[in-house]
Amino acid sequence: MKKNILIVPGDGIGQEVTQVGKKVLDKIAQKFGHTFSYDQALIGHVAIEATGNPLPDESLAKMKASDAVLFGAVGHPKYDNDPSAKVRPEQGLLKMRKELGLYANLRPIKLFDELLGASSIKPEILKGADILFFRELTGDIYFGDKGRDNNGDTAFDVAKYSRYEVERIARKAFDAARTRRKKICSVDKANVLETSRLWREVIQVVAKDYPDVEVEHQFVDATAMLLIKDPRRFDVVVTANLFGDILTDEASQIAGSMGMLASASIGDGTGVYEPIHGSAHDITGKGLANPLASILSAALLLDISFKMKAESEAVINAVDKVLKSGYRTKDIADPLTESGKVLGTEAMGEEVLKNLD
């Protein structure tokens, strides 16, 4: 099978981990007899530096023409410390999602048993946790009207949702629940927010088409508590953009580190696959970044966009074998782990490639 994959490293450690992810895709192509061709594109701070635009038209055109995108991260401390900056790396990310129609962000939270000790949560609470988050991506407070009033002393951000936006992600979440434990938790704040009342109303309507799926409605603050108290109670979780952004970062601690979590942003066209971590400029260039999230994102790419189930499972199994062998990156290492087993970015990638052989 021939496929065209666009590599979009972005900023910071995104540059490092996507190269490891690409090597894994190359190995899969070689092992299973596929042909993957590649191109690269700019986004984020590096794109601003080169063109003045966080998502140049050329990059967007390449994205739309590709079969799938392996993405890194965007962000730079320069903008974090200057809230008045009019052009920001994150604008490129939001525009990419909007222009590609990426309305559903899938984040699997699955704990490898070998990493039970890497989380700050007790192992007996964590063991067996397996959650699939569906975060809506193109609505909510990120895309509503925003601005300043009262000579700049008052700021506002408008949260906005349309019925069709909630329905389309709800159906993807319900379809996924049917392939798992047939349980779905819809997270909102319907006791306070009008957008959440619409959200709950639409979920209840869609649920009638899925009588075999058990539905639970939960306020976001309760979900935040229960993710730590009893993560095994959750199967599929569907929620709005802002709540999903926060809850999935919290849930990363179930897996031990943000460096372990992959994600897929999908719609009706080209899918984008990326680790959930940021650009992490504090460790950029030091070879400390955990590449496993990018590698597992490549596995999602193979499974969801290319329907290559066996190839995807081969990547996941290779990661599992590496962890079973005791190899770790610094973010998931136990303080007592042998120093020889704690690897840098490239070395960890090489161990995965060996296991794919």
Contents of the next structure:
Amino acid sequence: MKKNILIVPGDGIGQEVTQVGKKVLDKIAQKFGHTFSYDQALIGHVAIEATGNPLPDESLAKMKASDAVLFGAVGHPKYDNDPSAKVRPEQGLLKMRKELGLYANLRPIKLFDELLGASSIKPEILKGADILFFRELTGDIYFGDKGRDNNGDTAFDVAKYSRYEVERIARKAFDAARTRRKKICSVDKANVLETSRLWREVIQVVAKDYPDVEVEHQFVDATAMLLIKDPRRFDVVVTANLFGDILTDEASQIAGSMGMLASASIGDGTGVYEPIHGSAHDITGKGLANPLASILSAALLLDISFKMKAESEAVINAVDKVLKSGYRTKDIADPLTESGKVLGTEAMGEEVLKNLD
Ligand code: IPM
Ligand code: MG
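Here we have the form predicted alone; I need the corresponding form predicted in complex with 3-isopropylmalic acid (IPM).
To see the whole picture, the full complex is given below, headed by that same chain.
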């Protein structure tokens, strides 16, 4: 198959890990006889520096024209402590999500058995945990009106959802549950928020079309607790944008490290695949970043956008073998002993490539 892939490394360790993800895609193309061509585009702080715009029109046009996007991260510490900055790297990411209609963000939380010891949660609680999050990605408080009143002394961010927005992500989540353990947990704050009451109402309606799927509704505060207490009780979790952002960072600890978690953002057009971790400027340029989330994002890209199941599984198996051989990046080394063969970003990538041969 011939495919065009756009590489969008963005900021910080995004630059380092995305190059490794690309190498893995290249190796898969060689091995399975595909022709992948690549182009590159700017987003985030690097785009602001080069053009003044966190998502230049040229980048957006390239995204729309590609068959899939492998994305890194956006962010820069210089904006984090400057609340007055009007132009920010994250605006590029949010605009990309909105413009590409990426309303469903799939975040699979699966623990490789070899990493049972890397999490700060007890192994007997974790073993066998396998959760698929569907985070709504183009609505909620992220995209509602925001601003200041009262001479700047009052601020507001409006959370807003429309029925169709909840329905389309609900259907994606229910469809996925059918291919798994047939359980859905819908997470909201319907005891307080009107958007959550609409959310719950729509989930209940959609559920009627899926009588074979068991549905549970939870309040987000309870979910935050239950994820750590008993992660195995969850199969598919569907939730709004802000709750999904927070819960998936928490749930990353079930997979040992943020450095292991890949995600797929899909909608009506081009899909975007990215690690859930951020730009991590504290370790940028040191060659320490874990490239496995980017590699596993490449696996999701192959599976979801290109329907290349065998190719995707080959990548996941290669990661599994590398972990079984005892190789670790610093973030997934045993927290107490830091034992295992600890590798940097590139060397970890090379091990995965070797296993693909
Ligand atoms: C994520 C990130 C983004 C978000 C930030 C960088 C805007 O945390 O993709 O989870 O909040 O969605
Ligand atoms: Mg986040």
